[in-house]
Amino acid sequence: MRKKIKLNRSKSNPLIGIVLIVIVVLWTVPTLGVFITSFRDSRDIYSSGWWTVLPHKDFVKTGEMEMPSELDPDQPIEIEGVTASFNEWRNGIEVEEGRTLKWYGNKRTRKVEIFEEKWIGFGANLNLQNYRDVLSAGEIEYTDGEGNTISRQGNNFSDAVLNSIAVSIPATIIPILIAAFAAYAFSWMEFPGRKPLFIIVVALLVVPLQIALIPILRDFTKWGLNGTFVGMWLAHTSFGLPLAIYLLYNYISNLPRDIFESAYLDGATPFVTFVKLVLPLSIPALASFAIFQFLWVWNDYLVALVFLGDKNRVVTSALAAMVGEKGQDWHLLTAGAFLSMIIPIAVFFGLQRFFVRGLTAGSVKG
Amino acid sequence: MSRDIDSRWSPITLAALVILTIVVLGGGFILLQTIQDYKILMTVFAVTWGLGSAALLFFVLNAIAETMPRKIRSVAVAFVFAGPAIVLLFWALVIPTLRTLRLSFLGPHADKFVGFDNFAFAFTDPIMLESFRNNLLWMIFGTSFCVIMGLLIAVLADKSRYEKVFKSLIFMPMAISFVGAGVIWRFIYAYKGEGFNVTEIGLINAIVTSFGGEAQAWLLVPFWNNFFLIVIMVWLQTGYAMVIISSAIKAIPGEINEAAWVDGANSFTIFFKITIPYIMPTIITVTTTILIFSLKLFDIVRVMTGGNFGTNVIANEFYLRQFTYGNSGQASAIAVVLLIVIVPVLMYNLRDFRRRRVLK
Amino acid sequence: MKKILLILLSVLLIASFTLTGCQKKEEPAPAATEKDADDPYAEVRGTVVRMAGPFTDNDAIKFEESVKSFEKMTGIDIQYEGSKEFEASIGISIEGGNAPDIVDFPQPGLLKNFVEKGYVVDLNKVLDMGKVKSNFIQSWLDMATMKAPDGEIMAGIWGRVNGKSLVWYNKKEFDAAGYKVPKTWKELVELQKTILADGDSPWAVGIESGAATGWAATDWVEEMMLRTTSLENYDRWVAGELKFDSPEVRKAIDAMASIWFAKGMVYGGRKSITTTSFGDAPKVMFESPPKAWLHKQGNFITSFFPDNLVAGTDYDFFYLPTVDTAYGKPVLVAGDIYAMFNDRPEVRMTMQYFATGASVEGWVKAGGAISPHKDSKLSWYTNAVDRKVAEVIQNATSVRFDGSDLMPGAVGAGSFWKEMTAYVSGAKTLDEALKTIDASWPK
């Protein structure tokens, strides 16, 4: 029934999905931009944008010609009937429909070149080259003094997904499962300073983590937890942590207070009313928390800088560390960021179908 | 399920359970040391141990709660529920908090007492009072154009058969790392220069030119070029907004609209009569965090400007002071200060609370 | 929760299945030998020794190769963390109480922070100085002498210098257009003018660098300074003595910005230095036509050139000359220097190793790095271009530290590099720039 209202709502709009068109036009652009750079040559890159790719009207050289020696290139030149200063033949000058010369360089090169005006299709040089050089992240090469070329495997951009995952699946869901718990005893329990410790949750909100990092590194120093798995859940865990509790508190205590109630009638303790009751309502919350958390996570830098250090580089470090010394890399930068992207995008289209209607609606009655 | 509200569990069941607990948290993290090399062993293992022994955890906790004394027995369940975030807030978040406090009244090297100096430095100086400017324009503009723009999306999409497709696409920049956002937006300001032999690469440039216009250094006309950086901000976080709304107008019963419709509500009269008043707390959410969010930001003028040509921000001004220049009392200083700018907000969300009566 | 776990999972077995074909084997740890009476290394075979600093890439690859010997002999094991992030990182590790046993600062003036809270260890209660000083000319033995909470110590080891002082071109073209290199500021500013009247730009520079931008602006004035000055000027600019407000420091940015600023000097235009990286400023000039001919930096700056390019055919440098002759052939340079924070005989061994040639010769021999030390050999430059910068800087009269490096991070790493910015874009004045940067200075 709902469905067929909503069909006939969208076929007699039109505007709303022109109007959204346009918006995810503008959005996308900018990641198509780089989407295509990603597969061009890094010279290409900063010769010319990245559009140039599709098919557009341009010059194309068809020949050259040399200048005579005694030329002045100070004077007026005369070239095919057409007299111009230096300056006007280097932008280019049209001499005839289709047929523009240009000159080569400075006044010294004595090199004209010849352009006609033609349609360039897809023909652009587009490769998975940046794309391998990424996969096989720094298979780094240099010739040595007995001009020997050394080639060895740098850091193992496959390892550094796994390491990310390692990182961000538990240091999603151990804050929401930590949160949800917290979010569900400020909303609906008693207890002796509940108002003060929420106010502290929300403000801690607005802590840059920057200023927890030297007293955390100096725990785990103390506890041997750098440089581990488990440090960076719980940084990764606390750090969320405000964020999580204050989305899911808003969420849960606008749960309808009945279904507690008549919970409580039942006889369920706090923990099977939290377990079979509001951590099934508040999915739609949780997944788009979790979405948020792990891609905090996931393209967390300085964090996993800091606790995780070299040996169980994630992908974010992986990438900077690709990028290196040569910092304007941009071609692989470009492959990189695609690469990090996939397992996030994986995840968004997987948790995409928990934010469904009608979840709270539904399990009043229950 | 529910009939066990007096049933204790028993002295021995929970010795035992308390040990598994032991056992499984202090074993597993060895064996996660020794496993290290095999990535994929070491992930599965990492993955499960995590979210088994997190839940676990609660589970003991609860279980030793629900022994107590009945009088006490509902705070102890409640501290078991907040507890471990409580716990672990404290520990990463407010000690380092009040240590910073302490240091903003301390030296550079965090050696000598020097009073309200650092304050004086933090409210004076013109880079600071630049970066106030600044924030207050991402606050201002960036927050209310990702919620705005959120808010159009999640709506409209809701009424389209593509949804998906539309809110995976704005989605997206989301999962890109400010690195990345860095690379993408350095592409459409790009400016190469005036001159001969120049072609602009930048997307904006080449539009421009192409409409015999001529090309800006884009990031560095002032003062606007604060809204061509909050604009990147703004295609990064409305995704977030969009995600959030769109679940909470998910929710709204069926039967509130169709009643409407049946009434006669054209689209306009059900958005500002129905749908916003109902998502309101959604809204009031999701503007918090953004304009928190605002106002900590520091990795996309990083990125794009280093703080240069009139666009630096307060967490970059704190982040340069912290560790390039080593100055830890003026850094804690910012640190504080950024605490006291939020109290407006603070106290917004609270009242709202209070109205709604969910924190009494 | 289920469901989210499932789906969760299934992702993680979906990557795991298609990564595992690229599994690495670690290589296995050198296996630690039985101890034997005769070997003078029993003590510390087998220890690790940690190490932290800038080196990425090609250049950690480069450093670990040439360390390699080292470690073969005396069966220490040197882990080497490298990280683009490094100035920010290392400080949290330091007061995080995990500091490396030795880490490699790029800039001295960052050390300096470390030692003035007393962190670092006074090589010269530790290591063999006879040898150290025997090996280093003055100069850098001063440059390395800091002041700790309790008086001066020696804090670090010089390990590899980059030349700076350098014009690099397009040899090929350069050579093609018939170009002359000039050997006097008098011949530069005539090369200037022919090359504007062929109607290209001289120079191409670009001062863009992230957070850092600015940096390349601060090299170019001390050059300027270096060239326009005495060098007791520059020693007291450089400690805070001298003004940015003064005359000298004036005179020094007016010669660089009667370069930067004149029409057409620039590839681009005075806004484009801003906004063009640095790396990516030298790019130009291999284009097919240069669009710019001159480029001034340090001999790093050879690995951002485009690729397959060969040192000595393709592109070569000349000495940045002087501007006043009174002022001698100075050079500027840079340099990584290693600092020792904890206190351990294999610590102690490894960094009597680095202040011997024998520490860099692999680097060396591979290319981009030039020894400080005294016992390294000419010979073992392999190609022209480093050996040229080595001979520039053994034949220099003087040789300055980069003065950014040596000032404090407020100034050194902070408003000198942003004024200049501001001052380069036009969105400062001279004046503005110069006065923001003096009450910057620490007290």
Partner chain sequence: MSRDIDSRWSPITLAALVILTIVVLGGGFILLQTIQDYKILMTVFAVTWGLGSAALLFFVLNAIAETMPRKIRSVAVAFVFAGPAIVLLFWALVIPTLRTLRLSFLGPHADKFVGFDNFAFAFTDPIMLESFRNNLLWMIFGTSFCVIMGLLIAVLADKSRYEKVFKSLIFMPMAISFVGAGVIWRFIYAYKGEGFNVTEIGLINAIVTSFGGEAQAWLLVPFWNNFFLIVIMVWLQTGYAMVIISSAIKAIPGEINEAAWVDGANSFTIFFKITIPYIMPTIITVTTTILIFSLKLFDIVRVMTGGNFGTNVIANEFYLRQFTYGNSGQASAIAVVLLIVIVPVLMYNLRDFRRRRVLK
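These numbers were taken from a predicted model, which means no experiment stands behind them. Residue numbers count along the first chain shown, from 1. Between two forms, the rigid core is defined as the largest C-alpha subset superposing within 1.5 Å. What changes on going to the form predicted alone:
- N299 is not among the residues whose C-alpha shifts by 2 Å or more between these two forms once the rigid core is aligned; its shift stays under 2 Å.
- In a rigid-core overlay of the protein, A346 has its C-alpha displaced by under 2 Å between these two forms.
- If you fit the rigid core between these two forms, you'll see the Cα of Y246 move by less than 2 angstroms.
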Second form
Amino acid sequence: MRKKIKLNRSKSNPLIGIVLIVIVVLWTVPTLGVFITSFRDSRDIYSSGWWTVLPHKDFVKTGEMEMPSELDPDQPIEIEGVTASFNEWRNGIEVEEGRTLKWYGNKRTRKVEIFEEKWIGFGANLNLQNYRDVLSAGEIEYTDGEGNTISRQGNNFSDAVLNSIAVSIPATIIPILIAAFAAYAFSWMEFPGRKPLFIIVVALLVVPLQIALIPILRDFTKWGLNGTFVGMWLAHTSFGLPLAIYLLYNYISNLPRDIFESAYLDGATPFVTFVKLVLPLSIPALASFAIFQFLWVWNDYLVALVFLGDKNRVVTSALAAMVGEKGQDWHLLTAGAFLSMIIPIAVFFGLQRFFVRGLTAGSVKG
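Now show the form predicted alone, given that the preceding structure was the form predicted in complex with its partner chain.
Keep in mind that what follows is only the chain, not its partners or any molecules around it.
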């Protein structure tokens, strides 16, 4: 029986592997494109795709020559034994294999650029200027695809990142602590109304948060909390508590009863048992919910728009403003988008070893 099961599993592995590889490629390639584009010069972004940073053959400017002032551009022009019209020279003519001449500018410039086909290594023309411009709060300048110098006001994205951190960290820690206390109480403490209260908590999972925005906004305006970080912490805590309590309850309720009985016999109070035993043993569940909550709060736009507005922009609000204000400036948008991804990716990879353990907690008994 064991050999048959192993044989069946080995037959399905190649197909599963292929599907996973396809999913990973489809998911990773756009992210890689955003990452590479965020380091490219603005002129390169408008003239070529991000994949051109990979090693490839291309024509590179190696020099230029000045044409005689008495040359008449309205007549056929002969350069290095090749005769062509001005428009043809302006579009570029290959005078020999791997060498192209191109008239620069209008007829008055009298300048011809020399391009030779060469191998271009990885990372050509990559720099950090896009990130400096996005993080800056002052005036920035860059050159577009047509060679025009564009002046913009910086986005001060650094403040948006700090605001998102100030919102996300407390809005993750506060519901975890409250939910851990509640899950411990629902799992191992007897009190009146325990089951009805837990049913209410589970029922709140299906309630859309959008229906609570206006009532909460009215209360926050009355209390002076609208537009403050405290209001954001309270809002995200209330919206995240049902899932947190349910997730932690599934884990804490399956901890061995013997450890609680031993703690009670040793004279430990419920609070000491919670701090010394429950919290250390529940780290996988706490970490898995921390990932969910942090990613949700960090990527939240609706709640931040309602309760913060433009007073304290977070990264999602700052990116939305960039799309509206600088929708044509792809080099700034890609840099801002990747800046908004760095911290969530770091949080996920830092806690990923607890992720699966926390998700599967309580799924199997016996």
